[in-house]
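Only one chain is shown below, in structure tokens, and it's the form predicted alone.
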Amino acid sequence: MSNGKVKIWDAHTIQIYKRLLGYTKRFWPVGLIAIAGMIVDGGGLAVFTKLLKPMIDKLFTEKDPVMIFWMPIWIVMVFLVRGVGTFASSYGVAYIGRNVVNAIQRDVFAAYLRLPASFFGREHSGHQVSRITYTSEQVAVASTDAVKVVITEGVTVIGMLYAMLSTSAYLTMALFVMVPLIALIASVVSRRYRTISRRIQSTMGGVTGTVEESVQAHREIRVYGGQEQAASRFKDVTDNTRRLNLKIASTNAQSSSAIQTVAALALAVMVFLATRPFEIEKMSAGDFIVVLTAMGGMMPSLRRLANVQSNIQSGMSAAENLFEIIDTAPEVDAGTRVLDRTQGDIRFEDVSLKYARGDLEALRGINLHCAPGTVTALVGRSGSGKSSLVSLLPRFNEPTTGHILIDGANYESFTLASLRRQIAWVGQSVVLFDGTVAENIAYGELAGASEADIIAAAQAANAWEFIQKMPGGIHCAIGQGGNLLSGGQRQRLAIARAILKNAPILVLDEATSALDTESERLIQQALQGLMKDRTTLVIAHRLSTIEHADQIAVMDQGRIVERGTHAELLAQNGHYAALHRMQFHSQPGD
């Protein structure tokens, strides 16, 4: 940027384009064939135009028999060769373009997999999806389609210019009227394209996000009568996208009209020059037709070259957006030690956490020791910092101050992968994937588990009873997000996954919240067995589920305000006792 205006081909833009073209390097043999096809395609029309002079002068004026015989054959040969060139260039460009899009999509997706958790909290998921589905497609246009237009139409313009100059340099002077004006038009519209293209990419993310939200929340929309509100919101974002696309169309139309006007002016100048007495006497009909046809054939090419700026600028904006994500620093992993299997000794020492999005501290001065093989329950009101505390364990967030020790060592000294292998996690919001029961239980690094181990984990999680009734059993597909299962069934599959992992540290974030009373009782029994000899952190809303915990930490406003066993905390008659009374008085049947 400079003085509020977009520089079309500044050093930064050139660097982006070079990087973009770098994706095409490994396809250079196809690229060479495609470029040869473009040259043949563009040059074929110029060759045909040059053939017009002998065709007109010798066929119609001199009635040359040789020319009469060969001219039809030459014309067919020219266009046959041009047809081969057109196919080679079109297919070659499509081949390279599809591979470029595929490679960039993979790079962006790979970036998503390594970016820190804070990134996904800052940006709407619709923008993240839109980069893969929409923005990456714009890049192919700039890296391949635009190159095809530039080379093919450029060769056509050069060929036509040669045809004009070799026929009549005098009449070619008419181009001096046209070229500077077309260059000015191209420069003006390019700035407008670049600005609008950036805004379109942003609005496409809004469209994707709005659709995504409405699909996921279809039950709430119907129950609360939000159809009109959802429709209105979608109308707003699509109207904005429509307006921006119409601006692109308007710019294209204005550019084409302006170029046609300039072309008409140039043709008028050429006719004026050709009809001067000193020129009309010596000019043949063939000469005039060649120059006239060459200039007429040059016009569409010049118009396409001017309009290709639209594709290039939208592609540049798209590439800039994608490369920014690809270049974003991944989550910090400075650890060098590999943690084989922890004893499960966890110690939080004066830990504080402040999220980047604000000054509010989520955690303040947390000191907590979780001895190996013990169960630590975290209780407190919503927003007290329970989830923030457990999110530090797998290093989804880093402590702002203080240290977390595992087996007496700073856990930041361990590699992320080896640290996370020590942790099994069951959250309140169950995450399942579009696949089979077995693929969801034996997910990721667990994929090599045997069927016997998968079934054993399902039995331990009280999931086998419903699984064996499904067609195909553990090989039955469960739909996107497990939408073919009930909430309790999804939760039990997530618990089975944690059981199969057999990690020494277990985090249960409201892990039984989606279960009915009977299932909860059976799952609690399964979890009791799972917790044995493991260090477990439990975030619990129902206090009845954590009465036998080795220690209970009561949190409030990011601090631990009480700590002890169930009996000790009731005897203190403090925060925990108040929560206990409130819950059991309001839910006497719990």
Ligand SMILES: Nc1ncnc2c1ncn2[C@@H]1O[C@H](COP(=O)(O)OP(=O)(O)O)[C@@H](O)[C@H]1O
Given for the second form:
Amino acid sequence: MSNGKVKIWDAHTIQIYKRLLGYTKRFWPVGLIAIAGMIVDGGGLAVFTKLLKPMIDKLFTEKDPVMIFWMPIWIVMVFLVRGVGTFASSYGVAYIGRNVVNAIQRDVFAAYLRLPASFFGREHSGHQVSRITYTSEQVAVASTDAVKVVITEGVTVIGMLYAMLSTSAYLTMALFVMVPLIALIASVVSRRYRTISRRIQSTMGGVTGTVEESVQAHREIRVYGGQEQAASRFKDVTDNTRRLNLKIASTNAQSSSAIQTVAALALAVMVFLATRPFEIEKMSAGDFIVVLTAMGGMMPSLRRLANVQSNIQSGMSAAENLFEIIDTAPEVDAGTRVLDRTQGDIRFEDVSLKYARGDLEALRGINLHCAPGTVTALVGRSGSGKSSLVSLLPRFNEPTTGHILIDGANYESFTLASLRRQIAWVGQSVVLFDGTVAENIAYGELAGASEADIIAAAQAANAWEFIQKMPGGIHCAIGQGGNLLSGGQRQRLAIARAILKNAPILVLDEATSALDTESERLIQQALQGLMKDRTTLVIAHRLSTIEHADQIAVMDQGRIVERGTHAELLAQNGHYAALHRMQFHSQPGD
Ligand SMILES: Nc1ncnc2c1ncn2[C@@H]1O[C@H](COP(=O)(O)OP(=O)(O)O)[C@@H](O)[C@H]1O
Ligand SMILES: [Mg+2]
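Would you generate the structure of this protein in the form predicted together with the named molecule, following the form predicted alone above?
In what comes next, the whole complex appears, and the chain from above leads the way.
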């Protein structure tokens, strides 16, 4: 994040503004129409103000018949034209603004899809959500609404100035007292904005995050009586947002009232000057009304011009935040070779891994060879590094030192997409998507799979039995996150997905942990068939399920401490034998 001390018109901000305008480029015809509308909108008021002089002097003082005929028509014409201008500017600005928000939202979302896995652990998911829902809205206000205010109100002010000057230059001089004062107020006010609005953005992320968490944890909150704690946390974050919003409102209000006071002062000066003996003779009632109305009509425009700073400020810090994400380096994908179909020879050479957060090495000096078509089981206490080790394969994390070779070549030399195409993965926590059962099994690049293949995969994963009972079978919608399914059912869908992918490397990270012994055994049989022609890495907490693995690697504190077959390791009477004894004594029959 940047330091928050950015000036309003320094090079950096101008660069952000230019980049934002880049988003509006496509819409230049709409932009031109909108700008024309703004000019008509702002100018219309000035024209009407000018009309006030003949209206008063000719209609009521001289009773001119031509004027009496034309005046009502002119008034209607002026406001008809102005109405068209108002519509063009308002709708045009909304049109461009909505399109810009949409484009930015898509860019940020696209960034989320290509950012490295480590990015998602760095900040609360609420912040990631609120960038799309809240921050991008702020940007729309800056890139378009601010432009509208600047042009419409700018033209109004200029038009009113012209009306005044051409009517009475002498009185207009009174106005110049206001200019430096207003400029001073505006600059003092604007300084506060960027810092406050930046803080609002981050508290919005906190609000979203807190709500998300409480909604997800609704069961835990109820069972553990966390209502009070959740409510007070929510109160804290929303209080903070409210406080900051009020700060902004107070700054706005202060500047508004200050400017109005200054304007009223100028008005008083004007009345005083107009009524001096040498001036009062020269001035008609129409003249005075024109200058007075022009001054009055200018005040709200000046106030809006002064406030536009705040929109620009908050929009700029919002845009800065979004561009930072859009510019964050994507996953490293420097490989050029396309891995067609690997034989499945995987070799870890002296691999260590240190997460960005946390100073402990999650993996230390890992050497492991998984021969094509074999099953390697990883066992060990929780936190020993099993998941970390397999997370290296699809390059969710990069090894800090050491190499990983696939078919004898450094796996970084392959393109990410082709590497990941080789891997079917069932993770510890299964994520399902909002859609039907079939869409969840045939997800992503599998989307074209035939119904027969999907059903076959579901059968192999022992999932067919429960899918059949659902209304609509594989076309049953399972809802966001698969909330309506049990943990075991979700795992079986994930296994079906992996089976359908039919990739040469299969990673099962406690893929059957939520299943009962019976279903696990059934799936185990299915997986046994599946494992035949591929290289499998399996992490299992029930040792009974991995007894037939070609090799078992026992992990402890990031190291592989023992390696061998089930029989060899039992004979060694070390870690594995101890784990084995423990499970079979505490969970007979499991
Ligand atoms: N994304 C992460 N960031 C930082 N530390 C992590 C992350 N994931 C895991 N760790 C740490 O790495 C160690 C190994 O974790 P993990 O590989 O998940 O163990 P296992 O799968 O064997 O239970 C643990 O100490 C854990 O705290
Ligand atoms: Mg794990």
